[in-house]
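Just the one chain here, laid out as structure tokens, in the form predicted on its own.
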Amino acid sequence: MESATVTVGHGHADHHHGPPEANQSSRIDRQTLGILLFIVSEVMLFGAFFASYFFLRVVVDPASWPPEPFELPKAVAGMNTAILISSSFTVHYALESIRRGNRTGLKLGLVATWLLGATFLFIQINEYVHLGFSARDFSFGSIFYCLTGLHGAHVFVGLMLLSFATIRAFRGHFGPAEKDHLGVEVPGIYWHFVDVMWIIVYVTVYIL
């Protein structure tokens, strides 16, 4: 009997080769992993444009930047930066609200984030209208519009993601369980990335 038991035990063990499967809690969610990989690719894209920017800044006219007669509205851009930074707090508030089961806070946070993002984009477009130069005006104009325009396109994409999340929130699709609010968490991660990239763009283009 004893040997039979051992034999059965060994036979059962033969079906489990290699390390045991990881617990579900230790795996990153596919949606979260997807948005993180996408952000990595976008960081490399922005990096290429920043490399071009610094190359032009060093080679074209290192003594004067922006070169004469260009001027940048630093105060307006600074106000716009404050608006976008504020939106990071509101989207975080939305996520924390649904984690606590607070659907009203979720809706308020998402709507506030969308409005702040739309305000940022409106001010950015209005700035383009009144700048006095275009992307065709020398290398400075080209790289300025490329960097800020690239970021503006990302803000627009973020607003689309927030729109879908807001519509779903008002339809009651989200809940406090981890799997039930990924539709808020994933756009939130992307929105934080957009905010951080703008801070870098603002400091690099408008301040330095």
Second form
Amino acid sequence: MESATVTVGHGHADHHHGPPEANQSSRIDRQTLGILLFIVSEVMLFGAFFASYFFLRVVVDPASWPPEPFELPKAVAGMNTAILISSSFTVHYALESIRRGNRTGLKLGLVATWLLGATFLFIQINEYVHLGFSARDFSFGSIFYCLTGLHGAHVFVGLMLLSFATIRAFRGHFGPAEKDHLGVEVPGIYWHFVDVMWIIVYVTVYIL
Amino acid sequence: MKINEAAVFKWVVIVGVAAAVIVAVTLLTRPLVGSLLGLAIVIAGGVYAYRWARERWR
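Next up, the form predicted together with its partner chain in place of the form predicted on its own?
Let's see the whole complex now, leading with the same chain.
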């Protein structure tokens, strides 16, 4: 009995070096948990900007919002919102495709998502050029550019992540097994978050 | 419910539909009405999320 214990101990020492394996939840893999925790921190960042927006609008300068003669292009931004929402559908299509083993659908969905995201960013920059006010024009201009610019930066980061996923997809990476397409799943979750944040920014800044 | 991209996508659809309702009400009435509706939806969503989280992680 004693010798058996010694043998097992030796075998363990031979095969395992370094610290013990990290505990893995059965409910969520560590990559998905990581992006969800990151998104929680991002929600707090956006929350701070929204708090500033409502403070400026309701407490500091409630009389004229937006100040005369400025006007926000609701229709163009609405079209841009539709473009971004449709990109969530295409990234979902890409993931559903790879879950079924359809590589062509994965590539098509990722390329379509990237193009829709780039179109959104292009229209946003074009809107900045033609708005007629800058970040220096009243508190309204400052918070408008801060909120929409913060979101635009997130779209840019999302496009970078999607670029890596798309390149990997064209190089034959990813597979139907759950652990084999985390490289698309994680950017997909981030992209959905960017989409949801824009819906809230659009309704708050352009509509209400 | 497993937490993955499909679950998050469902929330995109829910938030999108709620936002569409708020936009429609705001454009048909006044921004104040839309703001109050938005606030009510956010509170209802918060209560639902709190109850869901309590049952999910029990």
